[in-house]
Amino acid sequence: MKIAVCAKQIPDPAIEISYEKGHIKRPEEQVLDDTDRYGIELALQLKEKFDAEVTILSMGPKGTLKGVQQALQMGADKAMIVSDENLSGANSLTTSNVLSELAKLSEADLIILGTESTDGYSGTVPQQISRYLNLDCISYVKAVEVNSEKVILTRQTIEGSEKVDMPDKCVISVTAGGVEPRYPNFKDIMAAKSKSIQEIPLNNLNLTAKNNLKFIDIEEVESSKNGQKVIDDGEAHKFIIEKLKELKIL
């Protein structure tokens, strides 16, 4: 079996995100998105029972590469990497157009994927490679339990949550806390650094959305309230009990 993970990678995100002509600025050094991780863990864990090969697949910059560094540290066993000035700002259609044409270079049977990016979170990109590969999409996924017959993925609802038996072939993406991603270990560090990186032209893949989006403008608002702050030395509760009755709450 062949499993393909996408991973990105993003701007450390314990610093506010900054844009350039309406792009997220991407620095040198970015690092693998933790939303990510789940979708590597659960390739990992299927790889385990079925001795699945796991691909990389990523688009964007390549910098430093840390980012595809740290998923590969994870257990996977290569990478396929799309990077190419012209996708700089890239919408989420051509995203899944590019990764589902690795996807296809990849012979992936199952393509993994987060639920949506940390930097960027439009939210759509695996369904949208699901549909330009004409597979079932199997969203939000929750919970995963893999025994002796079949994988048995729990989705998350609007109501609550359901059941299906993984297809032999389709797209699924992890929420958070869907699964728990393992920390490598010095081995599996030092390992990775061996894997494959293969880097494929953009001119290799037939692209075929185009930049419907427009970028106008970013307009500062003034959101910050500042508003009464009180330490409270035992009976700080009493201006939220005055609060209350303003609010006429109480």
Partner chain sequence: MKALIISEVIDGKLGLGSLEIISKVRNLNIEFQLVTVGVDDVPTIGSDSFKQTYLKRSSNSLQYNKVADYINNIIQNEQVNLVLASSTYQCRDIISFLSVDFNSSPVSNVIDFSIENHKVQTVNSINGGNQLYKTEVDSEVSFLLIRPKSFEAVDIELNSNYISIDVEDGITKIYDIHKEEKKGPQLEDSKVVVSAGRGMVDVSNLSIINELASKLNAAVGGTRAIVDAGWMPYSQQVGQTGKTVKPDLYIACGISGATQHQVGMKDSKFIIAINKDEEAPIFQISDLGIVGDTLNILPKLIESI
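If the one shown is the form predicted together with its partner chain, what is the structure of the form predicted on its own?
Here you get just the chain by itself.
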């Protein structure tokens, strides 16, 4: 079994984000998006059961490759990255196009992602990749169960959760908190230094999406503080009822 995990390098969340011409300024040293750690952990659990090969797929400025290294330190076997200035400000469809082409190059049976990146929040990339690859997409996975016959995924739904059998080939998105990401030990950190990170030229990929998203301007929105603080002395419910009547909700 071959598994590909899409992982994104992002600016350190501990540092305030700055923008330039509508785009996030990305420093040389970026870190692994925490939401992707859940997808990597699920892949590693499957790797331990099936002796699978796990490849990290990434798109964006490579910088020092710290974020990719962090993914390899968790236990992934190798990585592939596309880093090209022409992808600056890429929309979700272009991103999905690039990642699906990388998935083809990796010959992956399963493609695993987090639900959404913490610097983009489109939440559509897993589904778009599944369309590009013509594979089923199992979204919002929060647990995995492996027995002698099949793999069962538990996915979050509006009403609770449901269990589904995992197809031999599919795209999976994993919710934050679904599994507990492991912390690499010193041996894992040192081993990651010798793992392969292959940079794929953009013109080697078959891209059909058009990056037609343009930022015109970014404005800071001032927060409104027109609320009223009420200390509940046991009669606050009456105050709420009166306010609702004033708004003609009651």
